[in-house]
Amino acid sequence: MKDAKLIIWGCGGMGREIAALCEILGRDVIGFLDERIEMHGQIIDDVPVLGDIADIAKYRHEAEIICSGVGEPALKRKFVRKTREAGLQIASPLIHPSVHVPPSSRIGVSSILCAGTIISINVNIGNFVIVNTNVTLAHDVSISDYCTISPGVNISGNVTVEEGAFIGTGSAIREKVSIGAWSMVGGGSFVKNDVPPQVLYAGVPAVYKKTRAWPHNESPCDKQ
């Protein structure tokens, strides 16, 4: 529903940025969702924190939920699951007016494209992805569900970013590289080789730093 009211998961910095983007787009944000009890009932940037997902049942038929209001990929996936289990509608993607999406490119459900982003041809962005400000995605880039691409990242052609990966601010990814699922690239890094799943890479050039846990202690076989 193009004119549906919107509720945003997360009332931190990313959620507030999305609320500001909604204002630019002329969309009505009626509240934030937050699991923290102490946040319930607070007003953040003139927007009320409505509570957790169980507290908004009355909006079931009049609002859609933005599940990408946090940068942490595992939290995004958790919020998607909670929203679906509650039977609430998930919002369409939100794209800043400055961003041109070529006809050959695809943007998935509830993904966010922020100001200054450049999308080239045949770019595939999955569901619940954040592409933050001033990011460049060159030709034939593929970004899977739940990924977060931080401000100022440059991703060259034919790069694959697998599910749940997090690319830190100001990083650069060379062409034909793959970033493994649920891995993290540290801010300011230059990635010249494939990054395996479930690791932290950082530096210039980026190298292995440590292994990361699968989200919510799941193994790859348990992921849904």
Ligand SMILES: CC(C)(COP(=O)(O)OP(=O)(O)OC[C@H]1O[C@@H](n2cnc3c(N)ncnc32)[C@H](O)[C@@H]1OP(=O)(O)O)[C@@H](O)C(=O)NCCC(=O)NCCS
Given for the second form:
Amino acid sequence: MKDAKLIIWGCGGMGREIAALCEILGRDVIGFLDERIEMHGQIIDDVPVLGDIADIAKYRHEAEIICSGVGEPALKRKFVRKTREAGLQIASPLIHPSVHVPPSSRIGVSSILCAGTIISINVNIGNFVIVNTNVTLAHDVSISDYCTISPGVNISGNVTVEEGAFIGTGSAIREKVSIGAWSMVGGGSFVKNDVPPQVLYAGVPAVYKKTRAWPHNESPCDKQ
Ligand SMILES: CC(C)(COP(=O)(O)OP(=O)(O)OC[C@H]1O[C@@H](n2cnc3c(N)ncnc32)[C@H](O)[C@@H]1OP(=O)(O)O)[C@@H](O)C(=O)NCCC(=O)NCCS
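Could you present the same protein in the form predicted together with the ligand, rather than the form predicted alone shown above?
Everything in the complex follows now, all chains and molecules, and the chain you saw is the first one.
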């Protein structure tokens, strides 16, 4: 579907920012999706909240779905599963006009690249990834599906960010480090050693703080 109309999962801060990005890109947004019943029917920033996935079947042939309208990686994963189960089309990536993507780099479906981000060479960004404002991704960085990279993060060369990791605002990651799947790096941290899966690391330098629980009943052990 070329330049299909768009529906955005999540009507909070991230979803609203994506709606604003769509306006910059000249893309039509039909509405938001949200699981919270109390949000259904509301108008947010002039955009209606259409309901949950079952409420938008009539848009099947005219709209694509952006599944990255929330920062929480596990919630994005849940939205992707619901969208696929409903047989709806997932949207292509949305890239702010200020962002240059070199030909050697790749951006996956429904990923969002916000204003001011710098993408170096041979950067691999998976599906359903948020790269928020003013992020730097150096050469040969790899970011897997569902990750969220918060504003002002600097990721050095050859860093690997595994599936579902969340990097907090203003953090910096040293070269060649690996951030484990579904882990979180607290805001303002400097990560100089590998981070294991499913933990919170934070501080300067970042150290182990705790093991992460699975929000939204979305353990990655569940089948997609
Ligand atoms: C990590 C964060 C999400 C808190 O998560 P949480 O599960 O509520 O963690 P807690 O508050 O229980 O903190 C656990 C421990 O980590 C420490 N910690 C949490 N965040 C920290 C940070 N950014 N830097 C240093 N230490 C931090 C806490 O002090 C606590 O330490 P203690 O056990 O020694 O007392 C939050 O502190 C943070 O960094 N948020 C940034 C989010 C962000 O970037 N959002 C961008 C939106 S666009």
